[in-house]
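What follows is one chain in structure tokens, specifically the form predicted on its own.
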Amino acid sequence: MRYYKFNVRDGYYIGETRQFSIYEKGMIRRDEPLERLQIIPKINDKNHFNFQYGPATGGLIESLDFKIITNGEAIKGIVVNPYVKSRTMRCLNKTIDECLLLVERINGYHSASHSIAFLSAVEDALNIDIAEGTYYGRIVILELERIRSHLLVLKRMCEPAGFGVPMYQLSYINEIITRIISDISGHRYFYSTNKLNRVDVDFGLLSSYIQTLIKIKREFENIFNGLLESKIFINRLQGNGLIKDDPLIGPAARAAGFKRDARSNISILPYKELNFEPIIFNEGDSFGRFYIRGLEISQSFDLCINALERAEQSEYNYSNNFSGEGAARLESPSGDLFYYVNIDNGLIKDIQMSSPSYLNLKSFIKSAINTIFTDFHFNFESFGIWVSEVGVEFI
């Protein structure tokens, strides 16, 4: 395997696997269960009463259930269940082509980061030497995907301040950049766009757009920067969630100061010959998450429109009868998101996968802690947690 290696446990710490502990560098095979993503505090304390919030209802985008510990004011623990709703994706002893079509499933508003993490996978595998173009070409999506992603994040926690002004406005961006994705790739979340050592997007179009990407580009920050100076709305995200304890990964990461991006450290995708840099602020609260999201759209902006002029499509055939494992990790824009595979005789015998919900949605349950309900919902949205993410099981 070209990017990582088995028993090493080294770098940061970027979540689970069926069977691995996966780190920034390296991958620990474990035996022991998954740990449960929960909180209980020691609580006597008859005043103290079990509030329940979801699985279904509103202010939750997917079905999530929580369990609240509170006295009726403050949060003093949350037990959460992920798995209300199981996700079986019947990949094993499939072609990489069938288990591609479930793969980019798994989330359709990251499906560009899904389904390029496991080619990544497979490519590692394959030890298929990738195109330039390609690899540009998958920048370009995974930052369109990225702003998008950002701008729903950014929408969500403008929802329940009440600002519906700035939250249609975000919303009417989002669906011109789902345009411009559908027109360029044929589907609004570049289903069947990636491919082995492929990108099936229209360059040529996307290129139409640039001046359209501009202008979309200094809206947002009109929006965003009236949103940073509204007192209102900063001081329900300020000390909200406050989190700075490792593991941190994503936007969280860099929001608490970890200079935390695979963009940077890994050499799958060539990010340094772009010049990027990660953005990184020192809060680690609500805050911080909104204000590096922010950044970070309007550097996903030009970073898509510099790629894009090395991006083009090329061809690899490749044969059915072929063996190999790999292991490949991308920043997703939620954080690390980690595939394995391992392939035999042309069929998947083995995938597995680590999100970078999992990760985040420990390190909310940890910063919700002593918090208020009323913020409850400003602090979860923050940390761009996707639950079908989570619950997801191979077979």
The other form holds:
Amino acid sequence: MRYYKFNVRDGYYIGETRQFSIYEKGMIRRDEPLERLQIIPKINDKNHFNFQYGPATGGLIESLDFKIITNGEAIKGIVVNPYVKSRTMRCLNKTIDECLLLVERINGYHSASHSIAFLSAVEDALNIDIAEGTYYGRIVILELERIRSHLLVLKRMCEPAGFGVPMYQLSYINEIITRIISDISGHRYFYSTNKLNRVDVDFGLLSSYIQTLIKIKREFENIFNGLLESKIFINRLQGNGLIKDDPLIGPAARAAGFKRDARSNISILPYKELNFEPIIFNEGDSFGRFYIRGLEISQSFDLCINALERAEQSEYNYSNNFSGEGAARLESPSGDLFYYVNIDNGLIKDIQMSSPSYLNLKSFIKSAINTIFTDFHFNFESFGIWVSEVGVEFI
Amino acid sequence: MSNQWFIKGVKKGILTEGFPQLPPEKPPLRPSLLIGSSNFKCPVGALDENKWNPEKCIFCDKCSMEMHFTGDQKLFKINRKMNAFKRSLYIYIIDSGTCGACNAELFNIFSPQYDANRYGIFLTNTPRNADVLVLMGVETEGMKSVLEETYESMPEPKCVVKMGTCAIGGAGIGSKISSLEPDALIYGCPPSPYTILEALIELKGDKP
Ligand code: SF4
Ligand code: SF4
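Go ahead and give the structure of the form predicted in complex with its partner chain, now that the form predicted on its own is out.
Entire complex below, previous chain first.
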């Protein structure tokens, strides 16, 4: 394993796989089961009552089961069951290609992140060097995915405020990005785009879209600046869902002032060559998370266009019967995403994944205590949580 | 302030496209209608005795040496038209076990390019107001009873749509949703907004 060491607790905390606690550079075996995602009020107040929110509710994109403890005004406790829609993925004793079809369907909205993190772990096990064109090609599609994902979060934050015009304008841009993804890869969510040492994307065609990308970047910045000038909107976000301490990763960590970004602290993708520096802010509330995502959208447009110059499709014919162990991590739009694989004769013997949504859910419930329910949706959406990637079991 | 957004919105003009009266402006290649015949060993068994089965296909492109994606977005089957909903159709969504992409595509039919509202298609936050229950994702233990209870709480007349390969055929991930007979099937992994919009318009007995 080139990037990870066993029994090392080095750097910040990334999350949990089935058996390991993951840190920036190491993984430690965990013997206890994962702790429950809940905060229960310490004092048993007779004025507290519970209400059920979810698992099926029009207010959330995915099914998620909340039990909210409140005194009628503020949220005093939350119990979350993120496993209500848990899926099992039959990956063990499957080939890399077979497993990849499942991995890219763990979180469809972040499918490029999942497939590239998984393939990077496999490539680590294979101990192969990746072609430069593939590295940059991966950056191109990861940044397109990040733009779309952040746009969705911002759009979802406009909705509870009743800000219909910016919400629809952001949806419009989101759809343009999705269509560009579809044109260059054949699929709107990058399914079947990533291979070992290869990105199946028409980079020449994407080059012809550069002017469009520059134009929609400008359009986005106009909408974003308009929202920043809107006091009614900003008031709903400032001070809502404040969290400034662990466990924080991804945009939530950067909003709270932590310089945590796998793009700058790992070597599996050459972000440093593109002079990448994480954007940091000092407000750990919903506004901070909104603001960071807005700035990162502009940054991702630039990274995507710069990386495109060196992106290429390459070919690598690997043998089917290799064995080895590998691990890799990358910065998905919601934070650090980690994969570990153990391969025997070309078949998956073990696969473990740590998703950013698990830690983001943990941070969300911590941040929601003492907020009022009308602020719940702004706060929840600001974390960019995808339930689909939390409850996955590999068998 | 809201005035300022109103003006910004008006300045943009109409962004909605001519679909479905006009052909789709940007149809994805995958998913789309697949033609040809092949004895390729499909990873999810969607090529049975050389015949393509859209219920199982995950549009992975692995058979592309012999099969051909046409770009045609008519990937749905209506079992029962619901003329009672000609004027308006309120949708309640249940995610039984999705990857999130089906959910995103269903929301996308309300983006300005597609604007499902102009056909009287709306989302509702409560099954008590819903005309159609849209089911997505594979069958999961945690959501099994929720589907049935939700359906029971909907007023008559009502109908069921199963959307996406997971719900219809399992997608090689798990089991398809076994309960509730569907009035319409919308194929794709995920189905594109074009497919979803046209299927819902036909389901409500409306003319595109
Ligand atoms: S596209 Fe993939 S899933 Fe569909 S028939 Fe071909 S090989 Fe099977
Ligand atoms: S059908 Fe495909 S896109 Fe839809 S939930 Fe299943 S895996 Fe995701």
